[in-house]
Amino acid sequence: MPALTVRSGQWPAERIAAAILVSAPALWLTWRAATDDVGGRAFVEAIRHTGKWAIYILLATLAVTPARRIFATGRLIIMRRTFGLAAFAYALWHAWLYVAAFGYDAAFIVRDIVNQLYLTVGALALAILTVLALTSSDRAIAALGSVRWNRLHSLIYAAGVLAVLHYLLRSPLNVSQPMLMGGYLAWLLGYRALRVITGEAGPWQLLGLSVAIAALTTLAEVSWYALRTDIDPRRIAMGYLTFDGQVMAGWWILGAGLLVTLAGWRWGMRPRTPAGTTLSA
């Protein structure tokens, strides 16, 4: 089982607890399904589980190399290829259940991707993971190269974005969740920018990225109902002063990033005294 073991055929923990993490979303909409709690719409509850689920998955594996240098911890790397390969099975799993509900009408099929931006966009992000986990074995890094491997796996961050833009285009007139899953996104790729940029991402800049990151959800939150629903924007703005009814997508973005910043602080990022001093008042 290549997504469980390493080189030298072993079992690493880590591999093991994202394999599992990761089956506990197909064991417990295969057990709602046997149970019969997904009610007469099975297939449409099916289809926004396992998609909402890819993109959980697909996020989670763009997290894995931001945990690992804020917390200081390598061995999490390990999970990346697991997390990597469940997102697109979960993404396959999404479309197969398409077609299957349309009783595997090629044609139909293929004029709905064709006429629904949001189908489209689905599709493109579904072909750049079929590629991606196509070639995620070591011996694809052997045939082609750690910088050309590396190179192609960069696609991993378009992919990410033509999901978020798949869930957002698919539910126009909710856009929590999608907009709660893409300021995540926009954390995770801000994170990588200012590595690229400042060479470091300390307390402060993640504070800071966090901050810019949540005013830019809140934005683009309320610009969205502005443009393209009839709701009146200044209730979406309301929500986020007043707290009445659900946590704005923006207010859980700060959350997070404050507390990623503060874990980090005290357990990665903090410096550490040498041994045998001590620090003066």
The other form holds:
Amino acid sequence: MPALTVRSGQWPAERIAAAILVSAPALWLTWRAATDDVGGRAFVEAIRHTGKWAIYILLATLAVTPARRIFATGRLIIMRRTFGLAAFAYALWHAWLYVAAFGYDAAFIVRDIVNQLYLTVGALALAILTVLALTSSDRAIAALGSVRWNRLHSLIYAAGVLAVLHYLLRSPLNVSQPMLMGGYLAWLLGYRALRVITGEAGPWQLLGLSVAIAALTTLAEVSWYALRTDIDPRRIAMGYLTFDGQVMAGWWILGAGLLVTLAGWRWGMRPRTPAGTTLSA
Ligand code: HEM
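I've shown you the form predicted alone. Could you give me the structure of the form predicted in complex with protoporphyrin IX containing FE?
Whole complex next, starting from this chain.
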């Protein structure tokens, strides 16, 4: 059914929705910059916001395949390429802002990236995202063949791991946000592993996965503070129990995992791919 075959030049409702969603933060950031709402530390603020949006949208890209299976909405696949290209665009914007902040001084920038581990790791993540963006067209898929293309594009998980590590190394004294991102990424990787091992992940497997990843996130966060800071790890562990000041990353992972499990239970967890929708959507 050619009408349902989604090629990159076509704009079905899902692609339009994805484009609107990923454009909204860019419009918001541009508006804030134009109205000078960001204050004197404009570059730092802009670098932080674009970096955060790059990682959020990267995780959304990785969530498309699990979501279409869990919620039985095959057409979500149409959004994946738009999300992936947007994650790359925000990451490029983020890196360009850093380069501009240092006056395009190539020698300084190369030295800085080589000398600071968190920058080296970020640059590697960006290099992977660049390769994936350059090979995201229908023509590249046809040239590589779907097996090689899929193998190459599974590097997006490596880009995700490097991006989370970049975030973690950047903010070693307050790792709640990077740990949260890391927990979501671990859940998505765990889901993929479950599907490879068991063929299909049902509600009970999702429940087990969510509990296990929430526990691992908790352990990772408490261990990070114990090993990398002077903060007493018992205080962090108590924070998990008392909700004092903030809800810790492990609880967010557990809550999100339970919600996804319940919603998936409700909608049947059956993959339904619309006829004619191709991998290249
Ligand atoms: C050559 C590549 C990259 C460079 C030069 C770079 C540079 C930076 C710099 C300088 C900061 C610190 C900003 C500050 O707090 O002062 C930062 C933070 C960050 N970067 Fe990158 N980055 C790169 C790649 C990436 C990529 C690929 C991602 C995600 C996909 C990313 C996500 C982030 C995030 C989430 C933060 C933390 C933001 C915050 O503190 O709230 N970066 N990056």
